[in-house]
Every structure is written in C-alpha cells, then in structure tokens.
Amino acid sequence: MTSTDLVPFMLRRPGAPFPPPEYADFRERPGLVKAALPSGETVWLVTRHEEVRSVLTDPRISSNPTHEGFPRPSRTVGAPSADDVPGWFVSLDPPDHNRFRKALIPEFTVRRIRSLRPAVEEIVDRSIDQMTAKGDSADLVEDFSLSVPSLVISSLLGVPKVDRDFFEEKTKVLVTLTSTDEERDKASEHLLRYINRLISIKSKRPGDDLISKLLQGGLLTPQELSGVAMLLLIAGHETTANNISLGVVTLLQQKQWIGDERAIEELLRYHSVADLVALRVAVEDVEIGGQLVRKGEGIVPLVAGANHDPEVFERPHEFDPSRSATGHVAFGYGVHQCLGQNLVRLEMDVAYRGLFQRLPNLEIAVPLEELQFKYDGVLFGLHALPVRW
C-alpha cells in the first residue's frame, strides 16, 4: 500500500453529523482501512461490527501500550500503561488482566448496582436542588451531568462528604478539554495523594465501600488499588457525563421520556460515546476482515462504526427507541467490556427521571445546531448544553 492509499485520520470524531459519514464509507470498502494519524503512525481502521468484536476478542491482538506499534498520538491522548500507574488494568492482557477483573466483578453485578439506586436518586434530586435554586437556566454540563456522576463515584470509594466538593473539582479538571496538561498533572497528582491517604485509613477503619472491600480482598495492593481507583473515577466520569447530556438532547427531541432498558440501550448504542478508546496493536499476523494485519502494527475499532452498521442495526442513523439494541458494543466486548456498565445504565436512568419528572418543561436554550459538540476529544459528547424550563 502506498502513501497516497492512506486516509488521514485524526483519533477523534470527523464532525457533525453522528454518525460520521466517514465512517459508512469506511464500512464499504473491502478489508480494513489504513490510516496515518497526525503523529506520523499509521494504523488500521475497523468499522464493521463482526470485525470490531473480532479484534476484541482476539488473543493475538493486545490492549497494552507497552508493546511496540501501539497507538500512540500524543502524550495527552492515548491510554497509559500499567507500568505508568500500577492498577491500570485496563492496559493488561489476560492473565495479568484477570487478577484485576477477579477482584472488582462482584462490586458491579446487576444485584450490587441495583442495590445503589436510592442513593443515586438522592445524588440526582440535591443536583437538581443546587441547579433549580441559581435561577430557570443553567448549563446542564456544568451544573448536572459532570456533578452526578463524580458524586457517585465518590460515594461508591467511600470518600467522606466533606471531601466530596474538592474529589469533584479535581476530577472535573481531569476530564475537561480546556484544561491544560499542568493543570491535569496537578490534579492527578492532588487526586492520588488523596486516594492514597483513603488507602491508608480504610485500612485502618473499613467502611462499607468499595476501597475498603477490596482492602479486604486481598487480591490488590495498595499501590494497584489506587490506580484502580483512579481508573474508575476517570473512566466513569465523563463517559457518564456525555452520555447523560446527549441523552436529554435526544430524548427532547422526542417530546417525551421512554422510561424502559430498551431507551437506554438505544442512546448507548446510537451516541457511542467511547467510540475511540479501544486502542490495540497485533501482538502476532493475524486476519481481519480478509486484511493480513502484521505483528506490531495498530488497530483501532471504531465502535461507532460498529453501532451503525446497517447489516446488523437496521436503520441505525435513527435513534429508535423501540428497537432491540442489545448488541452493540458501546461499553467495548470480551475480556475488556467495561466493568462498570451497569452503573452507568443506572445513572443516565435515574437522571432522566430525575430530570423530567421534576421539570416537565426543560428545553434547550439555544438552536441544536448552536450546540458545541466535543469533535476535537477523544470521548464524544458536548462542551455545553444550555437549558431552561
């Protein structure tokens, strides 16, 4: 394949609309696509949905960033190894991998995270509270989407509610765009040696929560508990966030709240938030879609592209609410299926009730087309979505 064969591809969404028309093109070219980034390295697009489970269940191709020809665009995007941050399971294969998911399984079943509805929905209603007394308008990003989910993570560590306010703004400085990379080493660098210092006194006086269970475990070290902790609070935080606020767009435009799991699938499968974080690299040849893809080179699953694969989501440019969409690979598939799927399901739920019920007339403030969407970041979602009610 020659230079001139290659598609420039940037790791972040082309741009309106969702789904990008890139990626249908994609999808109709025979094999993969070969594409350069902006660092220089080329990789290997994969848009079909058979083919994107393919490459996350393949054995020979490996989510760990250590291995040569992993992709890596740029210090600030791209994931970090376990080797940077003892706990970041999410760069391990498997065995290393299980040790991790053997620990955590039991804190995210479906009883477990059910078991956490009431205190969600009291996360969600003083939200609201602290939202409706500044006035009949707000960010909804701000003010709603980026607070619920921070909240609830911190909940769930058992981070005490005097703390709660500075676990938030950290985190927030984390997630956001605008902030530059000093202001997200320093935060990180405040976020872990607070959760350190948690560490150390759950271990001293357990609670009922989820450091405090994994202390007791056994299974994980201090060191890799906190990195475990940090992967959470990152990786549950703003993919609920944007998740949450696309969702209040979508569902105004359907004049109503469809208050069922089939709703939710739906807006999971039709936003794909986590469209670009499944990074790979083949750790042996191996085929895919007819492509030989050799040793060392990159992969990236486009898991939008996979959610709106017409062979397998009819109509999938529509967002239908009626239809089954329990196929689709919005939380990844195999081993590296995000963990915390459940609670995510739960929060955009309660917040949509919350949300609707208490204000029956929200609306968007501005015309759709003045929303600003995140094209430039590696999750989508939207900069800012201005309501009133």
Contents of the next structure:
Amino acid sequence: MTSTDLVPFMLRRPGAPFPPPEYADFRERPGLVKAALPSGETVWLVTRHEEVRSVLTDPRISSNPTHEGFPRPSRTVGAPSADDVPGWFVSLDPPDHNRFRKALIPEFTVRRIRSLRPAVEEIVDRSIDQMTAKGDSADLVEDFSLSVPSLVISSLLGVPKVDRDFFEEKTKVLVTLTSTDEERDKASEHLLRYINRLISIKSKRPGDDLISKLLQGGLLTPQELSGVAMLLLIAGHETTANNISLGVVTLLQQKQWIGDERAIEELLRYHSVADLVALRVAVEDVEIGGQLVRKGEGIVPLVAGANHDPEVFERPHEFDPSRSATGHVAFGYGVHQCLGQNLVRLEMDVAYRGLFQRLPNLEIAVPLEELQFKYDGVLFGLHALPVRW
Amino acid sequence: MAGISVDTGKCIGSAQCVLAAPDVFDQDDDGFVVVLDDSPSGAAEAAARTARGLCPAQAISVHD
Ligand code: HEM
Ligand code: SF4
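Cool, the form predicted alone is there; where's the form predicted together with the partner chain?
Below, the chain from earlier opens the complete complex, with every other chain and molecule after it.
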C-alpha cells in the first residue's frame, strides 16, 4: 500500500489496551496517512510523536470547527464551536483562546490543586462507602469511576452538597452508552439550566469556588462562564473515569506497581484514552513530516500513536512505570494542553490509594477476555468493570 | 551552568516545568511561570532542560 491509498477510520484496539496495530504500520510510512471517516470525509492521520507535537503547536493549524474541512468523527454531529456555546474555548485559536486560559489557570496551579487533596479524599472515601454498602461486588465504572470525577468537578464549581446527587445523576446520563439521544439532550439541558442558576446565585452570594472567583475576576461574561463550566464538566468526566477504570485493570494485573507514584504517568501514556480528542484543520498550506497538507484539510493527531512511538518510548506496549513517561501527549500539547491534567493526577492517585488500601482483596469478577471495551466512541475505555472484594 | 529565561507571554500555565524542575520553576498566583533559579547547575540544570522539552507552549529557553 502506498501512502496515497485511503484507510478506513476509526480503527479498533483488538489487543486492548494497545492502540490499533495499524498505527505502527502508519508510523513507518513516509509522510502522513490519508484516511476516510465514516462520514466519507478524508483526513490526515498523524502517528509519530514528533509530528503530533508539531501539529499541536503550528499556528497554521486550527482548533476551530467552524473552518471548512474540520474533521467530524463518527456518530457525532461534530464538535461544538464557541459560536454555538460561548465559552467553549477548546475550539478557539489564539489570540481568542488566551483570555480564557488566563482566566482559568489560577484555579489549576499545582499549589491550588494540591490544596484540593482533602476534598478529593473525602469524595473517594464516600464513594467507596456507598459502593461497599451494596454488597461485595459492583460495577466499578458505574459505582465508582464515573462518580468520583463528577463529584470533584461539582465541588470545584461550587455546587452545594445537597445538589451533588442531582449533578452526578445528570452527568452520568451524558456518558452512559444506553442513554438515548433524547435522554442525553434533556440531561444536558437540565445541567445547563442548573449551572446558569448557580452562576446567578454566586454572583449575589460568592463563595470560595471557581465560579465565584471567575465572576469576581471579571475576565469572562456570565454567559461565557456557563460554557466554561459545561466544558470543564464534559472534558473532565468520562476522560478521568475511563482512566481510573482502565488503570485498575492494569494495576491488578501487575500488582507490584500499586502504590508506586510513577504508575500514574505511565498509565496515562499506556492507555491514551483521548486518542481522538484533539482534532484540527489546516488554515494555510503546511508541510508536516514531509507531507504537504493543503488549506482546508482535516488533521487527526493520534495521541495513542505518539505515546506508543518506539522512537520515544522503548517497548511501548509494555506497562513499565520505571521508564520516564513524561513527555507523553495523553493530555495533548501546545496551547490547548489539558487544563485539568494536575487534577487528573490527583484524582487517580487518591482513587487508587483509596481502592487498594480499603479493598485489599479487590479483583476483577470476570475473565479479562470478557471485558467490554469502548471502541466506538471518541474516548477509549470500558463499558463496565465487574469487580468483587 | 546554564542560563534560564522564560516568555510569560507564551506560558499557558500547564505546570509541566514546576513538576519536572521544582527547584528552577514555580507558578505565580496567576498560574504563570516564574524562574526561581536562573542559573542552575548539576541535577537542577538537567531538570531545567527536561522542562524545556516538556513545556507545551515552548516558553522556556536554556542558554549555555
Ligand atoms: C485523564 C483525563 C483527561 C484526559 C486524558 C484529557 C485530555 C485532554 C486533551 C487531549 C486535551 C487537548 C484537546 C485539544 O488539544 O484539542 C484536553 C483539553 C482540555 N481538558 Fe482535559 N483531559 C482529561 C481530564 C480533564 C479534566 C479533569 C478537566 C477539568 C477539570 C479537563 C479540562 C480540559 C479543558 C478545559 C481543556 C481545553 C484546554 C484549552 O483549550 O486550553 N480535562 N484534555
Ligand atoms: S511548562 Fe511552559 S507553559 Fe507550562 S507553566 Fe511552565 S512555562 Fe508555562
């Protein structure tokens, strides 16, 4: 096959959790690989670490879905833009993007995130209490992994404790496979209405939370703030949940790494759940890895490809926390690199400490071959994870 | 020994540098990078070079 033949996309991960085996072949080819999305659109796939980083830092390449040619992955109507949802800054390019990032980073500094540890510990503890109260087995995805990030974000946003169950229930509907489109639309409408009400309450009676501080900061309008809150919720929910669950599977298979801090970074690299999240379009002609990409052509930098590039990570398919996994692009790269990344590291650390210390006999309740992986969404993960303790 | 400079205009507050080289970099209250040691040597210098490679905004320069 030459590099001009079209490959069908998306690809599966038969040897889960590894990225599709085709990526290794793509990395060997000169230039980039042209692929056809289920919609029939063609896009350029980028699988080498160096080129994924250069795509994500090139000012001639845009994150804005309103540009002609922006990729639309399967089964979604396409990414929202800041035109649809004011405050949806992940889809803005600099300089429009700068104001949002500047407004938000004080809430996500290393120091600030460290100060959240006790609150995250309380959430993890409570979630384990609730899960274990039901018996000696559970679906870890539903009963733990999805709850923790939703509760953490609601605490960050300043959702009062009495409303957290409502908030958690609605956010779960958004990411549950069996929800219908109608249920999803309704849940996101409820959440948006709730967030708008919260913003108006916080503007009268500010607290010590992100929404109050952003309102006081005055850099964003209340309408933008509601888009920002929805973005934080959606960007930080299933991504984190999938990582927590996949990490439990991987750590239970290699128990010597439980409790080793280096495991977190390696888990992020190894699973690379957000493989199809950072979508781009060229807004000028640009050459990437010797390939001419024309203005208006879509680009998909595959972070799982980059994170399993043997040029950067030796024996990439081995889970080995003793390697230096920093430099992975599981959180993207460039100006859009994940705002929540230090919160994720904290949540994963607290979640594993809680689970493995409180449930030392935790085990997967089905043979590994029976685990149901998510292949068909934008994020890689598990549909369910039956466990017992 | 190496000289360290940063372009706070480019910084997006990802804190990669703070995690990789805590003796050399910190974040101010606004989340932007600040240099704690602008001429590190030894292990701190090596860590600063790693941070330069990790910085997603390419905001860190290391001068020999
Ligand atoms: C393991 C969990 C997570 C993964 C793998 C992940 C991955 C990513 C990736 C790949 C991007 C870059 C998107 C792009 O370049 O187009 C991103 C951006 C972003 N993430 Fe995360 N994320 C995670 C958790 C979170 C959490 C917990 C939050 C918030 C609390 C969050 C908030 C954001 C935001 C706001 C952006 C946009 C940043 C910008 O445009 O400047 N993420 N994330
Ligand atoms: S790594 Fe770069 S972008 Fe991140 S805080 Fe440091 S200087 Fe800023």
